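In the form predicted alone, a lone chain appears below as structure tokens.
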Amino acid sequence: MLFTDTINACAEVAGILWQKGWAERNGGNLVVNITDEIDDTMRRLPPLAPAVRLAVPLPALTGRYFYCKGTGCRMRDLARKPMDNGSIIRIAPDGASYEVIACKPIMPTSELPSHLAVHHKLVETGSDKKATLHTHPTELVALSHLPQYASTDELSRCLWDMIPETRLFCPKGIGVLPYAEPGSEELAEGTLRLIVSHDAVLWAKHGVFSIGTDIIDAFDTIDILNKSAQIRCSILVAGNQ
């Protein structure tokens, strides 16, 4: 398969998120555009199940492909089987639905409406970003349920205060989207939103999402934002503010 390269990067950065304890039971999800990868014979493919309706339209999307972590599936089972525990989809010609095409019927995790929001801007613009990964980072966790981290401001702030790389690799900060229902059209709007000004965004409550040229890049700012965020909650615990 011409994807074999990116499907064997998702299964190692699904294991290393399970390794971290930033992947509880079937918690976080991943969603890449591998259309470039994909050769005639599996745009020939036909569908496995009936095609699914989008709530919004995005005709940048049409007729792309995309590798999606199944929905239940649980992180550490993608990383040891990755094509049993996620799926390709091919969106529709009018850009309004999508078809699973390989490689077992399994439905896309239900964050996919995030996911392809994201994915739809980051096509119309041209972007190279070609991944999306959403993850349970134990520390900025903690830290919005916090109210001095609720803003945007104030988090990247304390964030970029806590080690160097963080302002390097981070220089756009992390946004803050107060709690919306997972898998809700409010959580993928608020994400869209803030991702476009932001290297990822804080889903308070919940978890963090982010974009790469890849999954390894995509990992890589959660970790480094992560990171930044231990020593805080290490600082917290010792009794400084």
Ligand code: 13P
The other form holds:
Amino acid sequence: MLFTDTINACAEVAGILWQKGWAERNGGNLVVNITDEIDDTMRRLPPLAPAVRLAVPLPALTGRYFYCKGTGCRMRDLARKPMDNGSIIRIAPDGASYEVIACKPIMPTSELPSHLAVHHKLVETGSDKKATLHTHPTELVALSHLPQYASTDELSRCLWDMIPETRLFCPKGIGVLPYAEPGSEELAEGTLRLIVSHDAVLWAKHGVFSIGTDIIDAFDTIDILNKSAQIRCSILVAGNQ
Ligand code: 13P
Ligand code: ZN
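Could you please show the structure of the form predicted together with the ligand, as a counterpart to the form predicted alone just displayed?
All chains and molecules follow, beginning with the one already shown.
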């Protein structure tokens, strides 16, 4: 993909998330590995802010570039002005810190630990997946409040049973992670542990995290899973179990 196509796709998905009601205020975030899409001019850009140390060094990400939603920024604003509501970061040569290099000194999302931990695994394993997405899909979060869907097996089976697309496009199911503090290393560790064997991870009572070849692909996975969750919620509201 070209860099401009990637940024336009991020803007498109951000607009959809807002319209779906999955991105209240600054809710949700996205991070895309753009290392293969940038030119030498961008590579030579000086940092716009002091380097920030990573809690856990990520050696496989050395010298890699990522477009990240800015922390506190709104998806509905990113949809219109992606470079005013997100920034590009570069991982330092020692893999232990990052710098914001463009276009404005906007600090990346507070969920960077989860996003970068997963990108580290994707690069390490030679995956073709370049995008990670976290959003707050209403019905999946609603189901995570019900004890009967607190386990990966129960929730995945329930979602597969709703429509054929879910088993077809999400054959590995959704991993359920018990509530963990937003932005924490605990959340990042749990997400990494579950995403390697599932299509997405449900952050109980918070939101969902997915990966994709690009940001549209990452969105589609959550969209299909939440469609199943919507149907399940409708059945429950109609008084059926
Ligand atoms: P950020 O604004 O830092 O991206 O946080 C939003 C969010 O959804 C945290 O889980
Ligand atoms: Zn969130």
